[in-house]
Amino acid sequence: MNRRWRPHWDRWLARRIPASGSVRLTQRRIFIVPSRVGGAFMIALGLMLLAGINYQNSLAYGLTFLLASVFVVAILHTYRNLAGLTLKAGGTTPVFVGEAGRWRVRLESSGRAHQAIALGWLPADLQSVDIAEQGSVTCELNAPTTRRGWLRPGRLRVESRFPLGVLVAWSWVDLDQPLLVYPRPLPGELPLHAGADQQSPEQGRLAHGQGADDFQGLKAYQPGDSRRRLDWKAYSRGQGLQVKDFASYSGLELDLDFEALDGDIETRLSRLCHWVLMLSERQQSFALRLPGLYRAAASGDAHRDACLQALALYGSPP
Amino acid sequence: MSALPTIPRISLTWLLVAQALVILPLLAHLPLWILALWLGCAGWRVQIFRMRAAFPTAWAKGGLMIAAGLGVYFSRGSLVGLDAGVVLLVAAFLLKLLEMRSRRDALVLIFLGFFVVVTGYLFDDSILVALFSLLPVTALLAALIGLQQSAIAQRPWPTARLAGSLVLQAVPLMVLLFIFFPRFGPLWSLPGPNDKGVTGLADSMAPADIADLSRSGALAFRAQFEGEVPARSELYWRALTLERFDGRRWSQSSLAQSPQTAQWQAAGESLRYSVVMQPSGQPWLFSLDVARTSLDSTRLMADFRLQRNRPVDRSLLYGVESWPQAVREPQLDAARRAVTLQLPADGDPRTREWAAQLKREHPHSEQLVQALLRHFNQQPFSYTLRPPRLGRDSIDGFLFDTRSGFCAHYAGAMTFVLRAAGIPARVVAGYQGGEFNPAGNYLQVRQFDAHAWVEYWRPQIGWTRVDPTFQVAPERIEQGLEQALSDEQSFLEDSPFSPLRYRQFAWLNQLRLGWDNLNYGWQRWVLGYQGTQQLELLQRWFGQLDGRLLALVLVGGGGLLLGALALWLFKPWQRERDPQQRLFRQFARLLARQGVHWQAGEGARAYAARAAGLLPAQAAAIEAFADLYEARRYAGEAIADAQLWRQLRLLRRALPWRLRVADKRTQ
């Protein structure tokens, strides 16, 4: 599309098919044009018509007209295959930068069956699903993630070329389904806040040292050990159930601080992300300090997710 | 294109079926090795699908292509022309299946298949072939649908059913296009199929040729009269005149090819009729004497035959007006006289002598002809399709020794005698009689009705038709060949299953005549529906016709048909039965235009309140409708729907035209 017209087109589309968690494809929302195969089909029909004209053969005329009529009738069928379909946002799972983002989209039929419905984000390949009569299908769509924050993948293309492939009916749907992308975790030294608890710079160094070599080795599993720390790789090698043993920081009040790190913002956030994951895995209580934001020390999945979200959205407008 | 490049199973299945169906009706016109190629390719392809064989290598493909090209060259004698072209097309259609890997290949194959079906029509356009071709077309469409289906679909039948229903739904639109789509003349001339198998009259005749024709029950033409059908003994359908005799064969003279105008004067009543001719591969048309036709590029030649400027290689419809009592060529010019008195320099001495003797006895040509006819009638001549072989002097042998033969013998011998006696005469070849089909009120004339008779010339009176066969076997003229041969049992003896042999069974005969009537209609209204025919029909329906009206009818009619189909497909009356629901939906649509979208599960009251908040200027109108709607729907008050609609109209008027609240909000 022409760059100049793009904003106009987007605004027009936003009015016609507003963002919503549930979109029913109706006449106003479906576009339909002949596909490239349809163009080839028309050229073939033209040649057949030429044969009919030059040989004055009524049956050649007849077959040409029949196929042309099939083409026209296919407009209704192609449209019908898309119409009446409802797309619903099926939720997302947050991912880290670099992982494939996953969106779940639920397709519901309100009557007839829909065959070979393709959906996805262009220019990537579309995913094709069939929906049974009155049935529904949830499909998972993937898109690459390149930066943290809310990822809005743009309008979802839903298209159908069924039955003949000579026409393509499509719609651009915005399911208003942003995906939260966390920073990419980056291992490094433990960035502890200096000052609040009046620790000396030496103590800070010490803590860094400990952080660098926190993994102390494997020990045999004892009932009561956290299952999250099971070393499944070792188990699969036939070494029995073993638990990763980490140095404990229980004696320290851990306070992860953005300012305690050097480098650009993204690297700092990545480091913090790594430690949020690490400490959460060890069920260690920690606090998180970002410029303009402080999360008091706590532990657990909710705390972890809140911290990750804070990291993901740092610097973006509220 | 779609993500899956491979060809789904269903599509491949239907492609294989389609290929068989496409080729089947063409087999009679294809060399035998095509059959072997087809079986080989299909088998190989199935093995590839079952992972038991590999795709052909580039070498194998090249080899197969060269082999197919050579095969075409050796079986057709060339690589150009329609016959060779069709074989090449079919070979490409078969080989493409083998090397087909991607969806694009499959598409090419499907389009090729449609082309092969069209070329099949050039060889045979009968009603059965046309109906049969719906099968390969449906199978090809099923293959096209199969390409679009996801790989989960496994059963082939629903795909074919869908293809079939698409074809059925397309039929009304196709009929509309067929009737109204303007027909053009050929844009450039193309070679037609070489119909070596077509039987019919040729431009020269030895008696055995007519005997060959008499063994064929194939249709030559059908004729429909406006008004009474003339008596059978008057139905002499002229095709051409044979004026040159070389002692063995009668053939067209070179004079017959020169463009002269026929000299004749209309007299008496005229007959009007139309003829639908089967392809004959020859340029002459069949007519009663003396004919005038409206068909373009056709003229009446000096020997009173109708001649077209190109051979009739597909069935042809033409209207004719004939004057049977017309005076033909009252003055004979010298060239024509010489041609119609021509005899070989020697041979048949006994006949020449007898002719001289007749000439002495009967100085007037009229008397001489009568004497000759009496001779045939009274001497022991017999009518048979199995005459004894004749020696070198064939006319002598026939007249004085064997005395048995059929029309060609009698006509040839009589013309010889007349010429030897100095009377200009010639053999006319054509058809005589025909079978009346009461179901369709027309005559059907078959190859076994082929006949030869004599014309002789007298000053002022011109050419007069005389038929010596009538003297020997009057039943041949009055009833037909079957009756003339009833003793001999030689009627259609080579075709024991021809329904024509079983005319004595009434029900079978009814069936046969009904079927022929259907074919006649097919030829007249479908195959013959070209330029003039279309123009006549459309002018009868619409009076004056122009391109704009035609386009209007095509577009308007097509729109109506499509609309009806859409109604039938979508059944909108089943979608929203509840009128109040419809009202609310309309309400939501109005507000959505202003950027206030109804959310699933939101009540009417809450939605109206939200909308009123965002559109304060129209709050009153919005609330008014919501109140009325609630009262009607939930409190069950007796409020007419019309009142609600009125309220909705008020709201519509109150709302500005597409004020973009939503956009303002986001900025």
Second form
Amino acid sequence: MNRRWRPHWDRWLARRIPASGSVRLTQRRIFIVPSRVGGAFMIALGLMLLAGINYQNSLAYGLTFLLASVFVVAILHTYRNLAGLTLKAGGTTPVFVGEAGRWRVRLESSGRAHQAIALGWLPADLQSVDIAEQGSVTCELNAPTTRRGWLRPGRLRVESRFPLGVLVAWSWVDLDQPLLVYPRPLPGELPLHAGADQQSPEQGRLAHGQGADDFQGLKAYQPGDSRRRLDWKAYSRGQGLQVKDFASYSGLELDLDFEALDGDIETRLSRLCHWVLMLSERQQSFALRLPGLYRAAASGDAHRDACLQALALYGSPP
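Requested next: the structure of the form predicted on its own (the form predicted together with the partner chain having been shown above).
Shown next is a single chain and nothing more.
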């Protein structure tokens, strides 16, 4: 569509099909036009009609009107294949920059079956699904991610060319389910709080235990050890179940500080993201310090997710 008319089209579409977590396709939300095949079909019918008129051939008249009636009936069936279908937001899973974003969409039929329903975001290929009578289908749609924060892929195209392919019925649906994109993890030096480096290594070093600073070796697996730290390579070599042992600096405050890092904003956030993941995997308590935000030291999945979200949304408008 011409860029000049695009804003007007978007505003009209927002009024006609507003964003919602659940959208039922009705007459006001479905558009239908001939497809490329349908356009060629109509041109062929026009030529057949001209030939029939020129030669006064009744058989040509009959065949032309028969095919035209099939085209008219196909309009109804193409529309009915899309009408009554309900699309619901199925949720998203946060990803890191560079990974494929995943959106789950649930399609439900309240009556008849719907066949060859295609959906997706153009210009990518659309995904085709069939929905049984009174049934439902959940499909997963993918799109690339290039920046952190909330990603809104735009309106979803839902279309049907069933049964003959001479017409296409479609709708533009906004299920209002943004995807949270975390910064890309970037390995780097662990940024401790400035006050922590005043202690000597002898005061703070702990040689054993579930630390986060130095890899000490392997030890035999004991009930209660984290499965995330299992060394599967050693197990595949027949050395039994072993876990990775790390040393930590118990006297140092693991306070990940944005201001203690060098580089641009995205590089700093990526390094912090790496250490949030590493420390969480090792079950190490840590705090996160960003300009205007501080999360106290804690551990666990909830703390990890809260820190990753803070990194993803840093600098974004509230």
